[in-house]
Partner chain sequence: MMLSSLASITWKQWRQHRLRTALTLLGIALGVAVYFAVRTANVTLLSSLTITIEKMAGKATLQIVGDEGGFPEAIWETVKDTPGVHIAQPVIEVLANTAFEDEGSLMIVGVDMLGDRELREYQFDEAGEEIADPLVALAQPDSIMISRKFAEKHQLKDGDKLPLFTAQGKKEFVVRGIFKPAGLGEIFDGQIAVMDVFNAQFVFNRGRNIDRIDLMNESGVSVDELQQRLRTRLPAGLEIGPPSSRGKGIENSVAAMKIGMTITSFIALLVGVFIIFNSFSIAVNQRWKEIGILRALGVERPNVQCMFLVEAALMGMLGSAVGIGLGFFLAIGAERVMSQIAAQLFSYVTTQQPPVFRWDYAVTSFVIGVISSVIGAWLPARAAARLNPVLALHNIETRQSENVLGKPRIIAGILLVLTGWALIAFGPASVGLSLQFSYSVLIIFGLVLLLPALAALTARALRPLMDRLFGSEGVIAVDSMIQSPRRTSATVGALMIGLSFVFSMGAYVRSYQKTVSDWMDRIVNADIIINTSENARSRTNHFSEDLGKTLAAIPGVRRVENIRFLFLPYADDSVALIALDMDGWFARVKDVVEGADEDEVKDKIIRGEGVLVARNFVARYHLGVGDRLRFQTPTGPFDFPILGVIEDYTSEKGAVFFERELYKRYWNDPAVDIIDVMVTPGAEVATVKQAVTRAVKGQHRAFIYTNAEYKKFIMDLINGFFVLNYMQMTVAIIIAALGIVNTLIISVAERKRELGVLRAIGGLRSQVRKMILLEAAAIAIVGVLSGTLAGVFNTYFLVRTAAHMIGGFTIPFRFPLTIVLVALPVALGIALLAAWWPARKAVNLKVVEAIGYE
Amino acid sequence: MRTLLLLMICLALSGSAALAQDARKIMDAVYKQDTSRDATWRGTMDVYDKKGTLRRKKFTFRKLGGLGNSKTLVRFNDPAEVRGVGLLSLNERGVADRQWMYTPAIQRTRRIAAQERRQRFLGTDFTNEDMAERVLDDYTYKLLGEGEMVDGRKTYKIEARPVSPEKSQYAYVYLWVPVDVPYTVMAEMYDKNGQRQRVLKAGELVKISNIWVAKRVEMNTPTEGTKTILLLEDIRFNTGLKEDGFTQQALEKPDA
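So, to be clear: I want the structure of only this chain, in the form predicted alone. Can you give it?
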């Protein structure tokens, strides 16, 4: 009886390890499918409050570097009240994200503190943390199931938990990745109390320069009844962006 019990425990543990390994492999493919050295696109954020009132914001996005070692710069150009506002994010494997925001109205650049990462980014449903790149090694992964349909695609459902819980506002995130496409098409973010904070859905998947991209991303905040729809256009990869375009000095230049 004791031998049988030990065998059952061993089988259960090996099964859990296999599921974790499979989940890690799936997410590794999601991250590595983006082989670009740099990326640029123009975006529109349609922000809806709980009454359904729309506010539209337009911006440009630039990224330099790859998985776990990248720099991004978001620059808003419309409407007038946010024109020139910029967010610079530096992502490095093993180091906490560093972010700076420039506000032209007061000609001030300030570093975003850790406690501000959960705050909404310029009134959208994306938080400052959401605007930074997620690094594969910052999470552990567990495969929860296979076969659930999302927008007509059979998916894997994966649980991701931050390796360093104090660095994220989310205790865990559920991810849905299509069986046939290495891309996260849906995500649900939960806090430490198990309350669902945000729901992300990515659609209109296209392949540009052999890289999968979602041209439409919707982020919902269920607790507040708000949502933001992000639309991407003029997506380009490997145009030769330079390091000096991703500094605090560049952040303060209106044409950066």
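Given the form predicted alone, state the structure of the form predicted in complex with its partner chain.
So it's only the chain below, everything else dropped.
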């Protein structure tokens, strides 16, 4: 599930970036801070529709490998309707992501096609574009200011513009990175008309195994009045996950 990939991007590490450098340097630090070889956590995802109705799902998340060469497996375990549903993603540099979904009710694994960028991912507030793994060079950066307070932290405000605008639903994105933590704690995505499409907030930053992680991530779609809140628990890094836990066979074993 790509939401989680994005989160992984956001869960940036490396502590030493808090100086007034240029924007690209700041973001480079954000991208590089996660040095983990693997990651595991349990998540709760709350999706609120415009009427405020809540749909909650629980899942476990496993990831092997780092940026640009990672494998993730997400397994849902609550509610009952989705129990056992698995998502496997393989990310490789230079190759389009490949994803599969397993549904236990019909015991089938099926390929998930590359979807339209602006499409919501499985009904969440994350679009497919938001979910895709990104690298530093996908954007150009500009430092807009310094000192704005977010969640009690002093931040840099950075404008990021996609290198290939035709490939993005967004014209530009504002990013807020604390001066003392290399982690994007807030992002606002704007479309071509300057309309604010989404607002991302990453809170409850903790440092685990020397890696910064936000335990609470919230994505808002102000134009539609919906939001998705992701809560992370039981976060562990480098527990020694194996390659064979990230295959189609593994995907088809709901209990694994």
